[in-house]
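Just one chain follows, in the form predicted on its own, and it is written as structure tokens.
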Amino acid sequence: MDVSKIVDQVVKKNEGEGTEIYFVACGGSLVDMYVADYFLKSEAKKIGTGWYTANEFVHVLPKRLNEKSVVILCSHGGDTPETVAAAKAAKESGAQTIGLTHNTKAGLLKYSDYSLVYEWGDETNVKNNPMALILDLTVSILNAVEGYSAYNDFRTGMERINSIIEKARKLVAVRTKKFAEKYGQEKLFYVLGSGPSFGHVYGFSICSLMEMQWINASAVHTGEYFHGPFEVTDKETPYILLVNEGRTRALDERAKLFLDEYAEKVEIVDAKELGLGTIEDSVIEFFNPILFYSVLCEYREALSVVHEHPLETRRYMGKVNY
């Protein structure tokens, strides 16, 4: 099914009403959902939202879950046990379930009222990748249920984001190699950012660095940086700072000013420099993480080359019992 058909059926079943949308997944798939949750918290007047790691959702099932709730679940391989269990629990509670996966035979689809089997790979249009699809579902449901004044601007942004990313990847090609050569032997990175991009600050830390490169990492919100974490700032520790376009840019710029003075190993990834400004101000912030994901994939690939550590290499995942 496509997004528009799913939205039409969800809204029809709910008779034009909506109580809440839950976003449930694990790891990178959960990260892909962060911006949609952020969007609802910012823009929705009536629809509530919850962002859950799947195993916690199963063990702490929301009591208000009902037949008008919508639970969006994502698993790239489609058989993540915790996410499949969460889908089963949601469906048994009467909620409408939407499952996203890259696998047409995924176990997740067994418990999905509606399914989206998405495209994947460097040659695909990012609007057909999970982060953009989940955001599209969320924005479209909100627009259908209570209206969204910037909906047309959002649709235009969805058509523009792929070309923006293609140009940004070319822009950082040399920079990422220099970054990897300079910082390739570091044992710890602090990754900073804010707003809708904080999900990817977290994701780059736990997935790209810790999982895929076995490098220690910590995600720090720039709004919290000055409430504890800045005390460890020095000239020996590397920082990666994502600077958003949109309402929370001031938080990121404040952190940048401090890092410029008290740190030396700082990599700035700025959405403005990368060309996000061609998207309308009314919706630009929601496209930051889609851009950052693709650009930071170039950074992790460059690190993997310097480390001689393929991104697919695992020590425990899928190899031992856990």
The other form holds:
2 protein chains.
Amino acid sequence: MDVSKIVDQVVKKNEGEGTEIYFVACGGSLVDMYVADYFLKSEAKKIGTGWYTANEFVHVLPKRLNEKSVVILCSHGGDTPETVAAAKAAKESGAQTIGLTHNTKAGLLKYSDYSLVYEWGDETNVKNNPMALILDLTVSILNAVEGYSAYNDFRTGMERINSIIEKARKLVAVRTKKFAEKYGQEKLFYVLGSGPSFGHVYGFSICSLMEMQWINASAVHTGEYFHGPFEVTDKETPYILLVNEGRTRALDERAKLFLDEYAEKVEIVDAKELGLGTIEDSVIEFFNPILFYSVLCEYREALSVVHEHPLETRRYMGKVNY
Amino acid sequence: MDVSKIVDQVVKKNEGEGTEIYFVACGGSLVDMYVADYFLKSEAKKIGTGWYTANEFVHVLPKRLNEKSVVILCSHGGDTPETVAAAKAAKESGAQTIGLTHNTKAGLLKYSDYSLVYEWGDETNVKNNPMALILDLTVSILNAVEGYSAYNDFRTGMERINSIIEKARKLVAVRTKKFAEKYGQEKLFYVLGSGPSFGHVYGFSICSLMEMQWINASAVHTGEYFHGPFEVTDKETPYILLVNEGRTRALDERAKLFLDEYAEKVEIVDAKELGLGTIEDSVIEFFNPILFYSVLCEYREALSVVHEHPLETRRYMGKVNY
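Please supply the coordinates for the form predicted in complex with a further copy of the same chain, as a counterpart to the form predicted on its own shown previously.
Following is the full complex, with the preceding chain placed first.
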């Protein structure tokens, strides 16, 4: 999908001035927005950023919201009440809203100045998944507002990511099954990582393990691991460590060294080994989570087979009142 | 301690212009900064904000850092290598640095343009703890730069918080012991909360439970709970829920309603019941985490007695290389 029309309109309305971009959603959709927020925190000079779970955004609306603010909202089903309410609140504050959903009849679209109704299910083309679309929107807005020196590298990366993922998924086909056999009876996993991928550290914990498999999980940033969390490490506790390519790799490798010494149940998912390295150094880190998401889907699928617990099974979500 | 001199100097250098304030630390010190970041996200019109674990800040330095940026760093012992490195990197980028520590000879002070060497251990005066000092700095900078309509209410709140906490600690003396007796054998806790207190939701998990008691823990935002994490809820899994006073109370109360129905092992720590209500509505929410920290110290102390595991015991921190 081409985001350039939306980018042109947003930037035109802002007259090329600095602004803020807010990323607002719940659960898995919020996870998908993390890397775009991380990108702006690192690269932007004139564009501020904020990453919000929708209900907190509704209750604690930023006072600086104004007609130059951009609020990006995402709801896969399109009718998540908190996200729809957040879009409404954002519009009422005068901000420009961009809504992403898979549902052409989504309630979210009522409050979206611009919309991207994405397709879903084609695992061979991740460029049209919400994570990649939101990142593309964000990078393109930054480029239009203040120029982004690595913009061409980013575009080339987007062209390469599908084939990288295709190879990576084949590469992990055997090891994900081994992982599931080895750790299928565990009751708790720590998921570790950093930087652009911390969203998926959190996302694998809350969506793939807790929601889809009813397995306890805790997300830990590898930069924080040595300031408390590492004290629970022992040879019985299982860890899944996402090792990024790019600037925060040093943090992940430090955690790996420690786990090599003091833990035994450790699964390493390493973007370098999985072939991300053909993307330019200037932008490689922003593609880690796109790769990790696809690869981690293989892990959760393998777990679901061993658990005999389909990924779609819920006991509360959509079944009881809350 | 009086932060006004530092505020005057910082604002003078910035000529009253908008800027960003970055909060940079590790573990427990990072936890203490969360509410100040939350405050700016909500209240500021001209001041941007960012909250960073120090090693990620060092490796992914924001490009917008400049001589008008303010970087607040905190290290209790004063020599946390990542935090000292972050202060050095911030200074090299031209930013103004404010260092907080308990150690007059801290390495952090070498790279701090301004410093606050705080006292520690006087539980009857939390106003001089780093959390309150950093919040006070932040609120006062905002007031000086763009005016903050509830500034007087905030100052009154600061005068009241010590006596509120004194009463609350007495109030929980019996229940913390009961809690520890009831849940002393549990291997995992979920800690839930939102808004200004999410830092302490995370902090109680990684510092009090994981680091100090070697108990597994996972922090969950009550706004996110219904978008994945609630699927692990059952009558065997223990939850500690922090219920805020203020705007995000609705999120916490929603989680409480669900836990009342589907869980059995639930400990509620409610700021309203603990007497926070004498602080003005305009600022009450920002005092939740100051109250919760003191009260949660009573909970962890009670756990340590039942576990016969002193809060100071470590197996890795400061004992092995990492």
